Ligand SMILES: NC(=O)c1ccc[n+]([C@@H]2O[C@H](COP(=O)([O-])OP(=O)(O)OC[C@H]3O[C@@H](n4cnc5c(N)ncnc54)[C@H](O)[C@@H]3O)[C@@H](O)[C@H]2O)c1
Amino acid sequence: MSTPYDLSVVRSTNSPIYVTHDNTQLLRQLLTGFNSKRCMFIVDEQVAALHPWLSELLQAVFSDVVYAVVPSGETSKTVQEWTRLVDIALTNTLRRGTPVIAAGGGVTGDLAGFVASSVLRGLPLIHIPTTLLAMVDSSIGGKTGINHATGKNLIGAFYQPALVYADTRFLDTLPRKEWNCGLGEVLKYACIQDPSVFALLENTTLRENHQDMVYLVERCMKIKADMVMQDELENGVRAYLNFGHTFAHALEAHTRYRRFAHGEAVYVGLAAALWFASRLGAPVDPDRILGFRAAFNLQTRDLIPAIPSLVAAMYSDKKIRTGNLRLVLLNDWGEPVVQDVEDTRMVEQAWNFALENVHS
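If we take the form predicted alone, what would you give as the structure of this chain on its own?
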């Protein structure tokens, strides 16, 4: 019998993160640092229309820009769209050092990230998140992927970006619905790490105050970055970032990713998870987030008869390991915990509470 050899490797990556407001000179300097004549620019169709200056800046930095416009919306996170982008990359003979620049929300970032991770076994990835959701969540941490008919984000890879440039200038043109997408994730950070974020969100002039917006985005990005640095591959504390998400992903899958934006589904999931935690004895009151119900303006009560189907959809979650549901709950505000759940009746009751009470 041969002696086994242990191959031990350490994933070593560095992802500089910049948060600013309307600092195109900084962006130009950062892009110039990649020392490449060519880039692949994967951009959301609405971002391309609203911010033509971004394309102009890339043309000034790179002599050859390979363009790929992605249709807006969750339905773009498909194998077909990933294949289309890979075809563009390969037919334009991208090289190992060619950066892939993703400009858009979470959908564009997840999709472009998976393209960058898979073409030529890895191209440098630059995230330019343009939505609140992408800034505070999806651009940080290296999760890339696309959806499958059986569930959300079931195909993908961990692939860290070479740069994240978050400019709150993009938020000036963000529709209310897209703002709420990010609001769901920001509320998550308030629940699991920093309840003082609640007070920031209650500031009615937040979106008009660029300094406060930069601070809010930077605070949330740091919370996520700290957890990712402790647990890149989600074997421990990074799982806390999924607070409310097992419910949310089931809701998105049940409604075929067409009815609710991701952050809206997360908001429903937060209400369900908070109710569940409170029933287990945690001193957390779901009313803390239900105060934001008017901002989301969701219609959810018609889904109450579908609760059995929603519970069944939760079992497609990729984080299930023992056959039981694994929910991120709270022992208290800022004290998340992962718990296996066997009582599906309580899960149904959590759904009932959320769908009844987030309804406007």
Second form
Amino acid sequence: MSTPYDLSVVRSTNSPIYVTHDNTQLLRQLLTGFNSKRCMFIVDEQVAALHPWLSELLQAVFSDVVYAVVPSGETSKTVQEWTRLVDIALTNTLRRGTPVIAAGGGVTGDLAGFVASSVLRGLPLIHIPTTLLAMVDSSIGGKTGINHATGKNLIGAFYQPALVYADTRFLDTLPRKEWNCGLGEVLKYACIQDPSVFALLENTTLRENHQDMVYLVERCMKIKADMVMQDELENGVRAYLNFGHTFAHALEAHTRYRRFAHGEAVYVGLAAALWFASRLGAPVDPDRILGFRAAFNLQTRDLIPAIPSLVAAMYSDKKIRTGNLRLVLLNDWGEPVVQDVEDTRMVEQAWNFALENVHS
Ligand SMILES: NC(=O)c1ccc[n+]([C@@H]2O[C@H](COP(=O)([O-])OP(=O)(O)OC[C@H]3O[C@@H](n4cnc5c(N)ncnc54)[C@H](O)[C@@H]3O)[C@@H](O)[C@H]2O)c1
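With the form predicted alone already on screen, would you show the form predicted in complex with the ligand?
Following is the full complex, with the preceding chain placed first.
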């Protein structure tokens, strides 16, 4: 076991967030602080297989661990899986203070979070995010939920975790495609808040350097936590987190959620939104984003003829409140702005730029 490197705490809406590398001693101490003999442990199946140390640690801290493994993938964010977990919780007679520990990516976190929010009107929730995306995005902000046949994340609740423990040790086993899912969001933070994150990402040995990884994850978690703190229920600045996402959602919907992972679609969306912002006069060069295209290795040029359909899909995005297309753009790096867009021709050109240039 390697030595723990760094330890940082971020306070976000009473949810302490710890970012560290391989600090089991700290995790043990934090869990002991819940003063409970029991816990419910909801874990992604891959994480259970690749990181058995976590289950062993929980068994050392709690005398009774109610264990539930969640099958990997988005198909677990269903009413059926939520019911199965609620059944496990209630048949094991969990009590009000029993912590629910969610270990996995955004799927496990969203699902287990919704279980924690609904059983006995709320049990303490502990997030142990294990993907880059879950660390920098889904474990922060209190959004929990599952999908419905009519759309993604339509059933759920805002429910803040009692603790987030992000250990970059988990990232050592993360496949490249899953890494890219997080990378799309990390690049978004670089655009909307802190362009110095680009330099961290351009370091080719990032994934081998634990200290740099901890710093990167911590920086991104702080950016999201700050925005959530300012706007917990998503009426204001939290909208900035949608930078690139109106394009991304359209791309995902048009390709029926099969061809691109969300983070890959976000990457295309960032290129389109940056082009748009630069066209409106912002001093931002979309090439900064294009430097990462080899990592994403996307094939997109065949979608150029589909641009009118992609634009139409943007207008049907659920976040559009008026008849106008409302996009998050930039006035400069780190200066997001929400703007109504009337020039559909320019939206098409933005798509054209992105689909032409992110292509590897
Ligand atoms: N709540 C929010 O605010 C929020 C924000 C963004 C995304 N989301 C949700 O997050 C979900 C996507 O999350 P995700 O990208 O983490 O996907 P995921 O949870 O499906 O995990 C991706 C894959 O990685 C595997 N995995 C997880 N940890 C691993 C590890 N350490 N090593 C090896 N494999 C590992 C999983 O088994 C899975 O196959 C979506 O459902 C999305 O809606 C929620």
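Positions refer to the first chain, counted from 1. For the two forms, the rigid core is made up of the largest set of C-alpha atoms that agree within 1.5 Å on superposition. For clarity, every value in this text was computed on a predicted model and none was experimentally measured.
Asker: Determine, after fitting the two forms on their core, whether residue 276 shows a C-alpha shift of 2 Å or more between the two forms.
Answerer: The answer is yes; the displacement is at least 2 Å.
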